[in-house]
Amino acid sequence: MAVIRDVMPAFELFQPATVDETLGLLERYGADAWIMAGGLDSFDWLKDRIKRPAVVVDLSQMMDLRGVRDVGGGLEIGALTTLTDLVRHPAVQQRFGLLAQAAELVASPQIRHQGTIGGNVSQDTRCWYYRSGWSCYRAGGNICYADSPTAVNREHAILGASRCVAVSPSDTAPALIALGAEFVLRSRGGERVVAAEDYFVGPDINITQMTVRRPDELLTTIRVPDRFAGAQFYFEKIRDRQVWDFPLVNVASAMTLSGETIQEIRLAVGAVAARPLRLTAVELAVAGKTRNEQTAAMAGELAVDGAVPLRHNSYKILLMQNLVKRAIRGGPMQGEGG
């Protein structure tokens, strides 16, 4: 199917200044409304005319959802805080360097100046079949074009596939999962708080959505507890190009040590499944173990247990295995490949 690159489809534009105004619009228009934060994902969809919302709710005027606040040693991050502001914030740099590392590796400086943390965790998958308007499962059709004999699928899933093999493209999501963050969703009916790892859904739960956000809800705040403040962090992103590109695989870990013994760890990977994955089995296996090459090797093997490669992405298994080893060990060994 050819992509029609034309003027954007007509829509009604709203630019609310408060959360209450926004929630009223979302309640009124529901699934017909498109929420736009930094606009980087939104404009791609609209320019290609793949998404045709009746209403666009532009959040750029909502200053109360910007900024980072220190709360009891943890952080409250407004969903409209730009990635650049997040990277530069002293508390993020000093106590939660994992999030700063992840945010700084998103795309290019120009995109980070405009893109928001809420948009980065809520963006849609980048599967080119889906985004080019092909009638795949995720778009409401009855086929996955990326999982066919002639498909180009080197960037697709090796874990958690269920009809759809698209992956989550977010860099900040694994970091927030590793930090034990919570996402605050508000509607006219009230507020609900979900753990970062539960904000994302796989195709086995909902094949047309990437997150649990309902049409009448707005992601307002991300809360990062003080539990891993100042811990041992590791973040690594492998991509084809060193600027702008989305991850082929990324990994994030937050670890506390007693000497060389791993007391506690949270570990998450991205771009290997439709949702960023917390590796709970690996966490349990390495807790109480010495942080060494043997423990790292065991963790790497366990991490990729059950992985099922497609025709062109078997390299992701070894790549993920090595990234998990590095996250446990603290870096690559000399001569170790990606």
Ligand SMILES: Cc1cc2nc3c(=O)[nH]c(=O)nc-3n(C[C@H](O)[C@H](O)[C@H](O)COP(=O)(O)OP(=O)(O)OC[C@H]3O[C@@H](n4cnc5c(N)ncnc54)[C@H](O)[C@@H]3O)c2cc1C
Second form
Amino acid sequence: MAVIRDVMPAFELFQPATVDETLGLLERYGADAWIMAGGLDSFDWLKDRIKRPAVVVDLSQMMDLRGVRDVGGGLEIGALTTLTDLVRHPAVQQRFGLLAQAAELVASPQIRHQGTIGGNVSQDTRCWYYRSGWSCYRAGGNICYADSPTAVNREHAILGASRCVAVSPSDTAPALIALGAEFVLRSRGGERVVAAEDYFVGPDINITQMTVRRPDELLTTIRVPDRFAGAQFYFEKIRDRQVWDFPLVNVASAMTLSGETIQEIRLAVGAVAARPLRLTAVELAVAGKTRNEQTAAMAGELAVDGAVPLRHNSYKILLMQNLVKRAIRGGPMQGEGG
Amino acid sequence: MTEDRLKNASRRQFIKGVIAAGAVVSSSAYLFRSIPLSGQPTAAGSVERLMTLNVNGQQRRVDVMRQETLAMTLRYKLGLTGTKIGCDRSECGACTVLIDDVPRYSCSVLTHSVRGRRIVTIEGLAAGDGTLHPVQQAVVDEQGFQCAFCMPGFVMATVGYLKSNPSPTREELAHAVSGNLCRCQDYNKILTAMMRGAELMRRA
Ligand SMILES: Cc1cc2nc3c(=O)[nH]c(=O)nc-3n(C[C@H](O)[C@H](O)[C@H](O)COP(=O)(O)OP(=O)(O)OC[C@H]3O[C@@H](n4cnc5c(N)ncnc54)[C@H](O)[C@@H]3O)c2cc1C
Ligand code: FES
Ligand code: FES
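Target state, the form predicted together with this ligand; input state, the form predicted alone:
Full complex below, order starting with the chain above.
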């Protein structure tokens, strides 16, 4: 689909060295400014000339907001930390393996060396009608091309659709929700902290945005509390090719057990709705239950309650059900594919 | 024979010269295109076009558009055409170069963002006297590629990876070059060549 052209259309380029400078630029240019961290979601938009920002605020020269800090058993992750640095960090590997697993499954090595965690959770949807510049609801128009009779919608939503059927593409988002992370957003006006699951919005709330971030805000830090440090984790991503491809469905769970009894669990699923979905009903239903086949089966069924398939994606319902089952059980059943 | 070679070489130089000149001419259109920013003059912190890039150990002065990617600068401004552009969308790996020893897709890097960083392309691997880098030598020894359009990307991804893990298993190396595609599709031969490269490097 992509067409190689000579160069991108011109834009004014700023390379702030500090957070304060960045916030100044965002305040000044507002919606005209495009934040570029690793740029790996940005370049498609700019090269395809679908989005034409007047100003690009490139964060490559900023040394703040990089790296992971160990704070009292939890983590403070700078938004500009690359996925590779995240995967390699000892505290992430040892205590929050769920996040390391999710980040390791993103795209390809070169993309992980450059793509940032802030960019990964803030990236836009992959719906190709929208990304090709069709004037759909999400782009300010009044139709969803992915939900028309002839649409190619194998990758689209089965839950939470409201006019738009695009899905959240991020692999790290469900892991951060399962870990109970918080996102710190800063603007010239101050700072606000939102729970990971509240960073993302569905089309019922805002059809043109994937997150609650305002144009004058910078995502600075992701805080992961110590609550689930070293807990039982499960992450699985299903995709067509084992490199590059976005999730068809992914699942992340963090669970604490007392013997075989599930004490506490947080569970999230990606690529089934416009936002990564935290499955609160399932969490409540399995808490206090014995971790066994029966509980897993019940969780799987409950998870897909109310799912509505489009013409080409009914497979996602069964896929999501099975992934949730595995997350509760802690893996595939014997004899089941890996 | 020698004369022929010389002729070919100078023809190549000539073509490269034309390409570079062409790029300069076409870029002047961008040079003079101004962006309406509610009438403000260029703000402080905005980027100057003229810059110095550290490429293959040399400091190269170059005039770079703000929206230019590193792959474009390397190929069309600096004449380093060993770096290939396959997809221009982070989806094939043909453009892989090392930036501070880390393999990255140069089609998806703003040139202005790597000011002061160490860039190494396929042209920078061989020694001054023309002795091939061990991984290049292994490509020759094993005849690892067919059309070889993907080869510079594979070699750069491998050289970058071997810096952190000089003795990889075949599986580890396969994972390390998993961000590189080959249309001719003999990944086994490619891997054999890259593994041999790792071995030659350990011996060197
Ligand atoms: C070929 C390909 C395959 C991919 N596969 C996957 C995959 O399998 N799984 C997956 O999860 N992702 C995938 N991605 C998506 C994504 O590019 C990477 O995951 C990467 O992490 C994005 O980070 P970035 O810093 O490069 O993003 P950028 O392009 O710099 O930013 C992405 C968006 O977030 C905004 N943004 C970035 N940083 C901040 C900040 N600090 N504050 C506020 N806004 C910010 C930008 O304005 C932009 O809109 C893929 C991308 C490509 C090109
Ligand atoms: S040309 Fe850069 S990845 Fe294909
Ligand atoms: S050898 Fe032809 S693309 Fe790889």
